[in-house]
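Heads up, the chain below is alone and in the form predicted on its own; it's given as C-alpha cells.
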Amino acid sequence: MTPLLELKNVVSGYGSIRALKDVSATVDPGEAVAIIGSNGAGKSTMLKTVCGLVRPFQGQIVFNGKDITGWEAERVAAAGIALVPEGRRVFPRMTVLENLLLGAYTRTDRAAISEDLDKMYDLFPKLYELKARMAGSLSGGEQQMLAFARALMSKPRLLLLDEPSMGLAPIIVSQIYNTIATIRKAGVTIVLVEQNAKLALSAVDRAYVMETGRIVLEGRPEEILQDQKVMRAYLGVS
C-alpha cells in the first residue's frame, strides 16, 4: 500500500531549535497512528510541520503521493490535511455557526458546504442547539466538539489531532475518543498526539513513540504497552 503520509528525515523547529531530528514516519490510508511520548517530545512540532505552520530545515513531507514540503498551511489544507490544534483555538468572537463555514473556507460547493453542516450537527448535537451563541462562551468539550467539526468541514483525506483530551472532563473525554472512532468508520485517516499513552494506544492501530524530537519505537498498540521498559523509560507509566 502505498502511504498517504510520509515523512523522510525530516529535520524542523524554531529559529536555531532542533525540535524534530531526522524523523521519518509513514501513515496509510484509513489508518489510525498515534504520535506519543512525554512533554517537549517534539509530538505537536511533528503536526504542525506536517501542516505548514512550521517549515522543515531539510528532509521532505510526501502527501497523498505529492511532494508537500515547505507548502504554506493554506495549501496544505486545501490539498487535504486538517489540524485540531491543542487548546482547540476556536474564534471566540465568532458564532458556533461562523466558525463552521470557516472550516469550509477552501471549497466553493455550496451545496454540499451545507449538506456537511448538517452531518456536523448529526455527529455532535450539542453544535446545532449552540449554533448562534459565541464560540468564546462555550464550556472546553463544546469547544473542542466545534474545533472537531470545523476540520471535518474541509473534507480532509488527513485530519491531526494535537492533545484532543487535555483539559477536559473525563466524561467529555470519552465523547471525543467514540467521536474519533466515528469519523475513522468514515474513513478518515488519523494522526493523534496525546501525552495519555494508554488512551492513545486505546484508538489506533500503530504508534510511533518520540523523545527529545526523535523517534526512539514504532509499533501496535500491544506491543507497546506489553514493553513495561519502554513504558516507563519513555512514557513515564508503569
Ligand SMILES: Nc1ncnc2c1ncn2[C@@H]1O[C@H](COP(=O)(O)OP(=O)(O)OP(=O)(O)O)[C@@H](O)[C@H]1O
The other form holds:
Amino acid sequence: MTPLLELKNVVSGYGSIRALKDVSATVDPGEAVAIIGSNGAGKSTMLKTVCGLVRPFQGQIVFNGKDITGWEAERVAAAGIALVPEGRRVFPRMTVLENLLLGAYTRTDRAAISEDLDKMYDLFPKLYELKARMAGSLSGGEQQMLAFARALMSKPRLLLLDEPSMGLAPIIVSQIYNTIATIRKAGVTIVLVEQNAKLALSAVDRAYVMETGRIVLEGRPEEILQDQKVMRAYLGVS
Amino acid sequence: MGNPGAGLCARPPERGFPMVFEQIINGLILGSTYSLIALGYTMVYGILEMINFAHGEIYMFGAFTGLWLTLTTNLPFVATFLLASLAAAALGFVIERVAYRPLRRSSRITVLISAIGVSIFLQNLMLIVAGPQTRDFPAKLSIVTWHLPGGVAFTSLQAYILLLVVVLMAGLQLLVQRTKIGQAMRAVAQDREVARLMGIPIDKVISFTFVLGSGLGAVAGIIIGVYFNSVDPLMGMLPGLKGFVAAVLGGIGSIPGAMLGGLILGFAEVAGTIYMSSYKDAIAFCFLVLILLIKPSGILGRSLQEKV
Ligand SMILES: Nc1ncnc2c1ncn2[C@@H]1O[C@H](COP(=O)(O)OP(=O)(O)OP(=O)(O)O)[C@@H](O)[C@H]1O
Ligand SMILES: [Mg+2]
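Show the other one: the form predicted together with this ligand, since we just had the form predicted on its own.
The next block holds the full complex; its first chain is the one shown before.
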C-alpha cells in the first residue's frame, strides 16, 4: 500500500534550532498512528512541519502522492490535512458557529457544508446548544470538541491531533477518545500526538517514539508497551 | 453660500442655540473623519500588530488625487471621489507590498522605521510634484444652505458628509461581521497561525485590510479637503497623528473603538476651539497621555494579557 503521508529524512526547526533531526515516518490510509515522547521531543514540530506552519530545512514530505515539501500552510490545508493544535486554539471572540464555518473556509460546496454542520452537531450535541456563544467563553472540554469539529469541517483526508487530552478532566478525556474512535470508523486517517503514552497507545494501530528530534522506536502498541527500557526512559513509566 | 469650505473657524462666533447646533455638526464631521482615519490604523494593527505611520500620507494622497481629478477632468464629483479613494487604496496595497511585506519576519522597530520612511517619502514626493503651497479644492458640487427655525443653518455638504460616513461605517460593520473576507480578517486578527491552518490566505487578507483602510483614510482626506477648501502636501501629518490617537483612545485593534475614539476626539477638539482655540491641537495629545496612564488598552480595547 502506498502511504497517505510520508516523511523522508526531514530536518526542521526554528531559526538555528533544529527540533527535528532526520525524521522518517509513514502513515497508511485509514491508519491511526501515535507519536509519543517526552516534553520538547519535537512532536508538535513534526505536526507543524507537515501542516506547513514550519518549513523543513531538509528532506521531503509526500502527501497523497504529491510532494508538499515547503508548501504554505493554507495550501496544505486545502490539500486535505487538518490540525487540531496543542491548546485547542479556537477563535475566542467568534461564535461556535463562526468557528465551525471557518473550518470549512476552503470549501465552496454550500449544501454539503451545511450537511456537515449537522453531522458535527450530531457528533457533538453540546456544540449545537452552544452555537451562538463566543468560543472563548467555553470550558476546556467544550473548546476541545469545537477544535475537533472545526478541523473536521474541512473534510480532511488526514487529521493531526496535538495532545487532545492536555489539561482536561478524565471524564472529558474519555469522551474525546470515544470521539477519536468514531472519527476513525468514519475512515479518517489520524496522527495522534500525546505525552500520555498509555492513553495514546490504546487508541492507535501503530506508534513512533520520539526523543530529542529523532524517532527511536516504531511498532505496534503492544510491542512498544513491552519495551521496558523505552517505557522507563522516555515515557516516565516505572 | 458659494464657498463650500466655510467650515469651522471661518464663521463669526454666534451665541446661543445656533452656535451649539453648529458646533455639534462640526464635532460630528471632524470626529467622523478622525474615525475614518482611525479605522485604517486599527484594522492594520489588529492584523499585523504594526502602526502604519504612512497612513496620514494616504489621506493626503486621496485629497490630492481628488483635487487633481477635479482640475483636469469633467467627471462628476461622485466619480472623482470614488476614483481618488480607489487610487489611495491602490497606494496602500503597494506600500504594504513594497515596504512592509518583505519585513514580515523582522523586528517591529524595523517595520516602524520603514513606515516612517514611506511617510517622509510621500510627503516629499508630493512637495516636488505639487509644490508646497496650500491649494483650494473647488469641488464640483452645488451646495444648498438650509435655514432652519431658530437661526440654525445646515448645508447640503454637511448632510452629504454625515450620510456618507454613516453608510461607510455601517457597510464596514456588515463586511467585517457578515462576509467571508470579513470573517477571515477577524480570524487572522485573533490567531494568525490557526487562520492559516483553516486555509485562509493571509497575504490576501493583509492586502485587503490595507486596501480597505487606505480607501477609508482617503475618504477622510477628501472630505476634509473639500470641507475646509484646503489641500497641501503636509496636510496628513496632524490628522494622521490624531487618527492614531483616536484609535488608541478607542482601543487599538477594535473597530467600534476607532469609531468611538474619533468622535470623542472630534467633539473635544471642537469644544476646545471655542474655549481655547490656540491649544486645539494639544487636546489630542493630552488624551493620548491620559489614556496611556489610565487605561492603556483604550475604552473598548481588551487588556493586553487577553489579546494573545
Ligand atoms: N516557536 C519556537 N521557537 C523556538 N524553539 C521552539 C519553538 N517551538 C518549539 N521549540 C523548541 O523545539 C523543540 C521541540 O519542541 P516541540 O514543541 O516540538 O516539542 P513537543 O514534543 O511537542 O513537546 P511538548 O510535549 O512539551 O508539547 C523544543 O526544544 C522547543 O524548545
Ligand atoms: Mg507539543
